[in-house]
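In structure tokens, the next block holds one chain alone, the form predicted alone.
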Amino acid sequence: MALVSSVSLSFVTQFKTKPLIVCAPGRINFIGEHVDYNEGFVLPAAIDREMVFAIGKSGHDRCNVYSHDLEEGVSFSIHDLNSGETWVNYLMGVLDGFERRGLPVHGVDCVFGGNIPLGAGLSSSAALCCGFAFAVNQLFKCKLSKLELAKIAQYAEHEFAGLQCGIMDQYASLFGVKGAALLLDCRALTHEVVPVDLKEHSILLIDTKVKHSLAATAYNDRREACEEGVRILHKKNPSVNSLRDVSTTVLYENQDALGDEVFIRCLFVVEEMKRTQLGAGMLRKNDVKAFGELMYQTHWGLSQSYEVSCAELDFLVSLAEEDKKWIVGSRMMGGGFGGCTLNIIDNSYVKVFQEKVLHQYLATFKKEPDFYLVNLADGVRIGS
């Protein structure tokens, strides 16, 4: 609530009238990866961190769009929509995907801020381009479904951020429901609602304070080896069109054909599908301790056959393995090279972990991490 007051008061003090207010959070993906890109099944939820945006109509064709917490402006036309360096190209992107598809959108004012940790993995991008996409939608009368929306906060990170997405973090933003995750289909982008009890657990994040941009990471680089592979099988079998039509079995096959690099990376994907079917069912099931195991071997994974982790998050989770009596699952989260582990945790062990790591963690790479428990949120709404 705090958070929502101090960017309606800035809003109502720069603009002078009584805004929209849209909140959009940030998510966790609990498992599935990598996944999302190759048509697969991904379990994410929407967390209690969110970008709040307060809104109105500017009554022309210029936007002006205030950052509260960078305390930084910018005003453009909506008819020059050119991509430049900073936060402002995804909002930009958004606006170009309204374009796109014909819809009358004009110029907006906006003040945003959020609570969501940058560069930690938890998907600000995605609640920045979905909460303004949702809000634009609203005020413009637009009538676009969430799905649609999801496409254009997907489009606005590819076309003008340079990242080549999934759509997994777009979509737990908008349908995210309380205390659930979502099994989502990727590639009919349908969902199923998983409750998610963890008991006596909580979710903490620890941030290893490795700052990344996906954009500027081997991100591009994975997916580009899932899609050869795929072309390479797609050749021998043309019912293959990604990642969802391959069987392990039908990998160890190929093997020679696809070389070593493009195997090993393709094996995870296909395993990584079917770690997520099994944990959302052990997740229906409250076998919370099963699915923690999930996790753990995601993460390895992860780490020694995707090779998007570091030794950083490798350390975290490590650590958490040397506890698994409190915390049944840890692995580390988002695209790689840095963010956060995701860890489920005992409630009695929190405290006491979080100092383990503290310790261990400052004297290993002479950094502070960062804690952060959240719990399972609704998804991109209407504030007030």
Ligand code: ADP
The other form holds:
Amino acid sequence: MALVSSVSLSFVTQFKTKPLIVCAPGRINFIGEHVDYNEGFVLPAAIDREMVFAIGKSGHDRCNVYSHDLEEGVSFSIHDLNSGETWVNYLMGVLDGFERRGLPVHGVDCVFGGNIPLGAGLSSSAALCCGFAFAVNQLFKCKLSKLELAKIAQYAEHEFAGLQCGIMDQYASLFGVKGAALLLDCRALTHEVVPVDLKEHSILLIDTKVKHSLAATAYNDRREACEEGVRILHKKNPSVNSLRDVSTTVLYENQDALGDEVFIRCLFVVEEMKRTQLGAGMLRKNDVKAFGELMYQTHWGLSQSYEVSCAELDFLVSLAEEDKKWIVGSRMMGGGFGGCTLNIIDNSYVKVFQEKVLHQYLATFKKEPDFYLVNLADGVRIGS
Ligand code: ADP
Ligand code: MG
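Please supply the corresponding structure for the form predicted in complex with the named molecule (the preceding block corresponds to the form predicted alone).
Time for the whole complex; same chain goes first.
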């Protein structure tokens, strides 16, 4: 509530009218990493950290947008959507997505701010794009479905932020369900709701506070390695159109043709797709321990085979592994090279573990990590 109040107060002070309020959550992903752009299954959930938008029509073709958190305002014409390199790009990308669909959007006044840490792998950028897209859709009565909004938000990341991301983050931010994860089929773009009951466990995120500058390049490189694998396998068997169509047996049979690097990347992805379906079944049965074991497997696959981890993430997961009795699962989450680890931890051990991590992480990396306890929340919604 405090967030909604301060963002709307800032809007009313600047624009003197009553805004539409929209709230857009960040997300976690239980399992299924680097799988969305390979048309597999993923298991994300929206969380109770969100971005709040106060928005109204400007009545002309200029947009006046203000970041409450960065205390920075920008004004631009809806006819000139190419900007500098900041957060404005995401908003412009969304508007461009509407225009390209021939939809009648005009200028907006908007103030936004939130409590999703920036660049920590909780998809503050997807919340920014999805919340803004949802709000623009409402204001101009465009009647786009949530799936179309997710595609526009993804387009903004691709074309205006240079990240060739899959659709998981946007989908989770829009479709999230309180107390549940979504088993999302990234080929069909449909999902099943998987209720999550972690019993006596909590979801603890530990933020390494690192973000390597090469993260976006490395992400795009991994995606290319997967596409290269598909190209090679498609030549041999035209029914292979994505790694979703490939088994580990096929990968081993074609190891030489794929070459070492492409083989190892593709193998990780195909194994991760299997883990996700297995993991969803375990969560459905409330088998938290077995599910946690899969998370550890995912982590070391991401670290050693997909090579998207970093020293800080590996350090945090190793610390968790020492206390497996209480931390049933731990893994890096998101694109990699920084951001958060996701830990499923016994409630009674949260405080003890935080102290242990704080002490050891500080001693090793000379900086303090951040801790976020999160709950699973609904997707983008109109606020009040
Ligand atoms: P993530 O999505 O994991 O949080 P990204 O690097 O993809 O990290 O997105 C972070 C970017 O999104 C920021 O650099 C900024 O441009 C934009 N952003 C996110 N949250 C905010 C915010 N509260 N205010 C302004 N810009 C934001
Ligand atoms: Mg992002």
